[in-house]
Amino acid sequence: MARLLARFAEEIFWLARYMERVENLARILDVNETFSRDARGSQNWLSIVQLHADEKRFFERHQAATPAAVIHYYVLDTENPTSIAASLKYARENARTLRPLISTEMWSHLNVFHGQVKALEPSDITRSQLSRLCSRIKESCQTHAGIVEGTFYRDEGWSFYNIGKMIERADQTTRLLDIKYHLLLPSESDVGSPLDISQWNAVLRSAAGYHAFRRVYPRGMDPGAVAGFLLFNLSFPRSFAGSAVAAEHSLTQMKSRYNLKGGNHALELFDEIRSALGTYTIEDVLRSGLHEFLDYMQRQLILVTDELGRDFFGHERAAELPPPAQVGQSQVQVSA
């Protein structure tokens, strides 16, 4: 069987990650259109700059966090490389070269989806349509993901996909709860009102969990508990844990069959990622710091992309971060 070239392994992998991308960002914009008409409006748009880490990029283009700005600097504007338009584009250029490995379908659809979000004008993304527009942007995100499912041929290319949108759905997930987390964390008075209801449900709609969360905890909602479930449980697709172990066993399988000799260390790291998942709960992560578990992560994810590139997308080594001594002591930020 032919061999998988590095260049179309890092182009699948990096389509699988744009395309979760624009699916979180929609979710997160629409949820955001809804939860900010309280008064922590203004606060809520600038924590969507925060979550992706573009204060400086934004700023540099904006005086201020207002809804209209950031709407259009995360759907429209393609200097924006975390933006919808931007990522449907790079979406688009890997799927353009892939044409030879992925179904025709997959190239059609996505070729559609670009089309229709390049065409948007600034009247099409007005507060008022926003939902409307989220919502079908959402759809052709899983219309996206029903045909790789049921189209892409399970190769060497089917598991570097799969490998790269969990790594994203981890990383997304860990920026939301980083972020919300401490922009909602209630005074002790605010605790159990329903502001602060629904401000948790914010978050969980966020990440497409607030029915599943409901299945565990039918009663009652606190910041402890939709972060426990967020981070540990296995049994929601879009938790960083069942994420995290997604993403491991598709490169443990991949390594199985077809006897690769790389992405050892990338298993390692893994390694250590479901032990730190294994030793520490819930309470332990909120005692000790729920920023600096949540970075730690991120550094690990970071450091899985830099052993995937050098062992399988042929790239050099990069500069590594310095390791934390343990859980809690780094303080570095993942590049969008």
Contents of the next structure:
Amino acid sequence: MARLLARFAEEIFWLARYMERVENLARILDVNETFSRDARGSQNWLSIVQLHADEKRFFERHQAATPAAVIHYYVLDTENPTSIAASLKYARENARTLRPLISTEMWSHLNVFHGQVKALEPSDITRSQLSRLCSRIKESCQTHAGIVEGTFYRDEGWSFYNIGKMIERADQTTRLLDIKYHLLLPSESDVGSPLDISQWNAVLRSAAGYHAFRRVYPRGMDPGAVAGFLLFNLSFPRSFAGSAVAAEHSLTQMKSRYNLKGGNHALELFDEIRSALGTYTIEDVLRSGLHEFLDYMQRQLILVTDELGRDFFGHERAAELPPPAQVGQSQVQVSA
Amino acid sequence: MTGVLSAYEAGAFFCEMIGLGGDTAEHTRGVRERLAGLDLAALQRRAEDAERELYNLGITFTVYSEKDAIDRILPFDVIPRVLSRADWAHLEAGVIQRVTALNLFLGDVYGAGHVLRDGIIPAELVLGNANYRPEMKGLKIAHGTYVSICGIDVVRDETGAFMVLEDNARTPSGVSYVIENRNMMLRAFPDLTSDIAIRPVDNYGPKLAEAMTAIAPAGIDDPSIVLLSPGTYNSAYFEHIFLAREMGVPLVEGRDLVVIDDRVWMKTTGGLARVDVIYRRINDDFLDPEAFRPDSTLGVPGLMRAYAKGNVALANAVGTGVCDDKAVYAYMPRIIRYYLGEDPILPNVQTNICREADALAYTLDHLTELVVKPVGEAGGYGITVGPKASKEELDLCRAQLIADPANYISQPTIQLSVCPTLVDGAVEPRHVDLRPFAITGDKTWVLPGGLSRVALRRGSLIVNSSQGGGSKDTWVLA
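Got the form predicted on its own; could you also share the form predicted in complex with the partner chain?
So here's everything in the complex, that chain up top.
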């Protein structure tokens, strides 16, 4: 079998990331809609903008983070590169390029899914319909995942798909935690104080982790436990640690199975991530600053992506790179 | 006759389904009986399902506007065009003969040049042709196969006789539709296709891969083959995907390839990997900015150097566009006799070469009866169909002919054969042509059938997809 084209490796890596991003966004919008009907409502919608570090772009187009504005911006607005519509557009473009590599069913499903989202009108995303729409999008993403699992030929491309998916998932979990944790703890003195439980439910539900959390912590719920669960729990498929370890595992396996020389720097970065996860407890992290910890992890993931770009996707070496703003992230990367 | 053909009238044309002026086409009896068992509403419904499926499968070409990209399917008509075994045997032999002559002609033109010295064809027509590539002079081509993939456009006149309208020896497209149309018919119309022995079309990919292996540089038995595409913005991108998949080879773009020390490499996750054979779907001009258009970003700098050294094979070879020329076409019957000592099995349509004074005068005198075509264009552009043209169009055509006669040929209007076609809920006759596809490695193989293109506008003779054409599944009976 011929070697995987460098360009295809990059496209499949990002295809997986876009699809993971769509699913996460659908989860977040859905849960926000359900759990934001309280005094903090409008701030909750603003937090979605902050989650994507989109404040500047968003407020160029909208005056206030009203529910309608945020929902439109993140579902339909293809000018917003992180919206569901835009991510699906990119995913479908990549899939089209990748058709020689991916299964017909993967392509056909994504093509139809993209067509459905492209056809959405503003009247389809009113708040009363949002939850149903998000469920449909989430299920389509899960159908995609199932088709990939059931039909995608297990070669290098499959490894890059998995690495991309897991990096994106790890990244999304850090973002969710970063924004929500600080939103829910308005001042430093409040850290550790009992808070509105339903909001922590919402955080867990955004990551589909509520019931899993309950199995580990049958009683009670405090912010530290939730943050610790989402960061460290290796059995929970959407935790940061679980996703990062899965990405590392795929990379290690791929390197040995296909005898690839590249990827050593990326593995070192994963090693650093794992060592940080093994060294600190959630209590340490909260004491020394959750935001800083999450920020470090996000930066590590961006560096991993850069390394993959240089070692496998044919990007230029650092010395020949344009200014840092565009470093390595040729496709749509959410900034750290 | 009941069912979908009950109200069908073919008029004065030769009909692919019912023959000439009545129920004479014995070979289509089975299909007609099955069609009689379907009602029009059901056929319409299933046709819509079929089109939706083509869309969902992305068997589409993309039309780009400033803001948006719109996917279109090539309209697909569900009533098949059926060729008898005898008709196909005749066509197949004619196509093989023609492709053989084309390859001998190219080998001669880029080699010893006998055909020019013997005055079979005016030398300036070949050497002055925009698609003639002096870079090819003296290059050794494996098996003399310049044209590995050839599409020969064939039409049928009002008597049902086959004749060649055009040779496509550069990068003929459409074969993916032949195979996908068949897949679609087998899925959507099992009742129409069962118990009729139809020659399969699904071995095109393996046959193509076999030919690519045959033309590989000397000493390479298991060549690394790639398909070189201009990329996703090309309207035939679906076909590029399709063929790469069918052959199981990488679909690359120019930026994926690099030439080092006159050898071609592709950029992979494990570093550079050798490339031996390139099925390129990029025109000559864009292939190598060092050799041809310097502004081309689609090609691979240095590719022609590697090619000239024999380190990589290209299909089709560079410079085959000479044969696509409508002026050269006019000489094909003589070229066939010259190389093969045989009469053409498939004749040309009578062609007036307007660069010759007599032919120009004749054309100007009979403008309302003739089809006038520019010699360099592809895709049905710039054609004036005399009997259908307005006074203004005829005046414009006359002025163009006088200004630049060498740029035009004229042909009598052929009353193309028709096929019953589902149009707006009714079955009506529509004109069709046929593009059989021939693959040549060390010998020539012809895909049974080919692409039947259908002019969907009533009375239109222009079948090109860019001009409102659709396609039909083409059955060759076993």
